[in-house]
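First, one chain by itself in structure tokens, the form predicted alone.
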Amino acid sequence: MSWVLENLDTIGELTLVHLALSLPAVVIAFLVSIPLAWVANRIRVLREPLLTGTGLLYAVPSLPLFILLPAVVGTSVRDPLNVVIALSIFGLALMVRSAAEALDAVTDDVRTSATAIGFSGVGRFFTVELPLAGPALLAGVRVVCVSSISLVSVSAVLGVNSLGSLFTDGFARDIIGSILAGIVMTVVLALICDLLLVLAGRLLMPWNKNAAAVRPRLRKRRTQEAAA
């Protein structure tokens, strides 16, 4: 605890850094993966191949990924780029499928509706579709966002600053406190960050939270209807 309480300048400096590599790649992940997932289910034939090629990605190890990178962006090693880029793979990885899924969720008896009284198809797609989608695809953004969070620790070994930085040095000179310092924070800013985009959908998507109060009396109407 006091070596904790002796380096909280430098647990707090890793913490922003942490952030500072994770966040871009959840941003870009989910921005990447919306028009994919479009055309995933525009082009039928194209569905399986590029929602299965983008979640293999997910299987590369992150190691050598972080090590490979380099050589094809043109960067060094200790770039922090390169860790930006790999946690974006990885988070189109996750993402695409969720967001072809929740895209695909929305019902043509919507998109006809919304055609009819004069949508045209962009308009449909962000004011109609996309709306729709949120609450599915902020799930997958909160899955996406703890995984990036935490492949984060693992630039380290390449010796790129974050929070696993707590865990190498610790193992490295001995120092317990360092160590467990480098995994609550981690989990910590996951949760913070989950938590935060929790309360950012019920913020920006007050729809959800009504569709969420009206699905049980539905479910219970039916389960009364099919008893009778």
Contents of the next structure:
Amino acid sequence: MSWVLENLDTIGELTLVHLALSLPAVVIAFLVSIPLAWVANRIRVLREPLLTGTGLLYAVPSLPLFILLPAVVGTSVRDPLNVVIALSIFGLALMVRSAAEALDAVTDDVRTSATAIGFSGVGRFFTVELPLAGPALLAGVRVVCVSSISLVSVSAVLGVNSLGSLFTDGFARDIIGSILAGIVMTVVLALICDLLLVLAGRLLMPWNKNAAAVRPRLRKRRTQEAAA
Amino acid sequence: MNNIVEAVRWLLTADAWSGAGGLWERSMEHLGYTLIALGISAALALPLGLLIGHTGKGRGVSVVATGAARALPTLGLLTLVALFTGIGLTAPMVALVILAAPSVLAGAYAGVESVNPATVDAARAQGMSGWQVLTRVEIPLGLPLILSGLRLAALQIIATATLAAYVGAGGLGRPLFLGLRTYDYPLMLGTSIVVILLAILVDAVFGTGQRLIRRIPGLAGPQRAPRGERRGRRRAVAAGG
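Starting from the form predicted alone, produce the coordinates for the form predicted in complex with its partner chain.
Let us now look at the entire complex, which starts with that chain.
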């Protein structure tokens, strides 16, 4: 453990670098998935190709993608930018389907009512549909955030610095403390970001506070209906 | 772009594929690792997942555990175990199983839970024992979701098995890391393309399997949970994996 105490600076620095690689990817995945999901729901012919297509991206293994991207984008293999782009692609693969389903779950009644009160298409989307889909969108973002933070470290084998460097260095120099510190910091980082997302969700969507209490009741009623 | 052209050209030569350490042998190794790791994960996680789904006990714990497992960096696990076991196949296998088991587990319990409660009650009313309900009703009807858990696990393993070579094992990671160390871009890129194709191929095999199962009469066909509920389950699998 003395290794950890002596290298707190390095660990702290790598944590920040790690965040700088993963958080932009989460934001990009979220921002790009919304319009894609909107298109998927609006133009029905495109729905399946779009959702399966982005889903298929998830089948692409991370390390090969880190290597393939530079050849396509024109960066070098050790460029942090590749990592951000690759992680955004993975985030997108996870996020587009859940965003499309979240937006699709807003019922037609709600949409029609909003139109009836005088909302235009765009206004209705941002003030009615997006907030209502919020909780489901949040669930998707949480998954993307945790898996991005965990995935970043793979890029360390290419020589891109992150908490993953603690694994490659620790392995090369036989320091268990380094590897353990990397694992603990990655998990803690993921948990903290997840918690912040939950808190942000509470602040932005105060109406969702009782959702957890409402849902079981709904399910019970549904089961009773099914039984009857 | 030039590098890609060169990589593809290299892939099209017979030399790249033949002999010891050729891409063909490495691909087979890679698939072998995947099968072993998937087999171990399934042997550990399937019974547990089915039990959780059947009894409804331990669900909360497993949801939290699968979520936490997602945050575990595989490279960290791999290098940590490798420091204890030395180079070879043990460390990659441990890491791959820890990586894949949560997806299998989540698929299994979500699959069993997706079965309409009314159907389960009906089976019980006909006098089926708990074991019979599980094997004749819940597993067959939950099969699509159980399979999607296995499919996700297989994909995760194929993707991560490239790292096995980092601690001295074989697989497609071997030529990949060799290319990385010697700045041989065509080798590195070509191998990457093979890994990607392999992943897509395995995914397609699982996809076809799932589609075929849906065609078997009585399996997952007439059984449909209410719309909202189904959607929730699918999300549960995704979130659990």
